[in-house]
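What follows is one chain in structure tokens, specifically the form predicted on its own.
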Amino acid sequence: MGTAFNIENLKFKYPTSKNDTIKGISFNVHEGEIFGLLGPSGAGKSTTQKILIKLLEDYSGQISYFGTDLKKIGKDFYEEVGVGFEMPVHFSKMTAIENMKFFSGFYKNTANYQELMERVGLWEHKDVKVGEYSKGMKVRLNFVRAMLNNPRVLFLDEVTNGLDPKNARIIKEIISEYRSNGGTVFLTTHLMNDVDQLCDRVGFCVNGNLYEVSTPRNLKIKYGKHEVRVEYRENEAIKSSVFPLQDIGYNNDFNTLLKEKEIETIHSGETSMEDIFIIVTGVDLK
């Protein structure tokens, strides 16, 4: 596996802005991984994504796509990338199947959209006008459209936002399978459950700067409390005790508690991705 994107000292300023929106960020996206770019609204996530999909080109710094300068790549680039914007883009007066046939016409290589629509539960509604679809149905159709060209790299923005848990799980299963087959995913989202379940690595974008590029696991270890909390029943009441995680197997009080009490739960001090988001960005997701 190589590097899908290598970004060095990326800066960007909108013509109407006095200050840079992107302030010299550097990171890479490995081929065959799901990379999550996280951060509060207005932090620069969407701008970065638009630059990587060549919607914005007046930037400074260096971006390479599989070793080639992104600015030197022509329209063939769009044969290799799939994009799912947060706001679904369809023709509302056309049926779902008419939309898929129309968008498929842009590509040389196309996926089996019937199979994709069946999997996300839309094939039985293929002849319904998209304007009559619910928000969740539009989100699912939007995902199918992003997959139409069998992309090498998939850009997804809030891909499960507005979906019920069952359909969100189906979408995430397809994304995981896509990655397992060698696909690369660039994901932006506020849903930390998606980050936990999908991302191999994440980076936090705050005020145009990039912080803490790492794996979710390593971030949880870094920001977590190195302790174990045990809840147990004693005299019909639920009580709890906290023990340091280091050398926990040799902690006599911990071992005695496990042997003598009716244990209800045992938890490590692992910090959630939501807590880490708040710590790093200073923004509460609630």
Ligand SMILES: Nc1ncnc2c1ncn2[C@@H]1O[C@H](COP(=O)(O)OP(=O)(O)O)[C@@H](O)[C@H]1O
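Give me the form predicted together with this ligand now, not the form predicted on its own.
Single chain only below; no partners, no other molecules.
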């Protein structure tokens, strides 16, 4: 598998802002993986996505797309990438189907939008004006819009934001399937669930900086605390003790506790992605 994007020392400043919004980040997105940028609101995730999709051009640093300098790629780029925006991007006085037909018309290779709309539960509302859609329906339509050209690389900005759990699950299933069929995904999110359930690799983004890019599993191994919490009854009160998971069988205190006390619960503790985020960046996700 090749490298879809290679980003070296990317810096970007909005004309109206004083400091760099993106402060020199480097990472790459492998072909066929789901890469997630996780970070709190204002971290620079959407800005990074807009740079990668060539909407913001005055960046410094080096970005290559399948080996070619991004700045040298023309409009054909958009035949290959699909973009899901965070905010609604549809003609509100036109129906969902009119919108999909309009946008489809500009691509050489188009997806079956009926199938996509059926899967995300919008087909039965295809003749409703998008302006009358709920927030969640607009988010789902944005997702269908992103998939319209059967993209090679899919960009998704906060794709599950504003979705109920059921619809979030459906969208995540489609994304996983898309990756299984060879697609590459770059997504941004502030929700650790998305990362846990979807991402092959994740980068932590705070304040225009990128910390630690790794797989969720490796992050958990590296930063996760592995311990066992035992709750037991003693003198009518519930007490608890914590033991390191390592060599637990030889831990005398632990064994004594198990033999002598009335045990209520035993849990092995795994640090959540949210906790790891705080450990690595020193910042809370919220």
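Numbering follows the first chain given and starts at 1. In this text the structure is predicted, and so the values were computed from the model without any measurement. In this text, the rigid core denotes the largest set of C-alpha atoms whose superposition between the two forms falls within 1.5 Å.
Colleague: Splitting the movement between the two forms into two rigid parts, and assigning each C-alpha by whichever superposition fits it better, I want to check if H90 and R217 land together.
Modeller: Two-body split between the two forms; H90 with R217, same side.
Colleague: How big is the turn of the smaller rigid part relative to the larger between the two forms, in degrees?
Modeller: Smaller part versus larger part, rotated 26 degrees.
Colleague: Could you check how much the CA of R233 shifts between the two forms after a rigid core fit, in angstrom?
Modeller: C-alpha displacement of R233 between the two forms: 8.4 Å.
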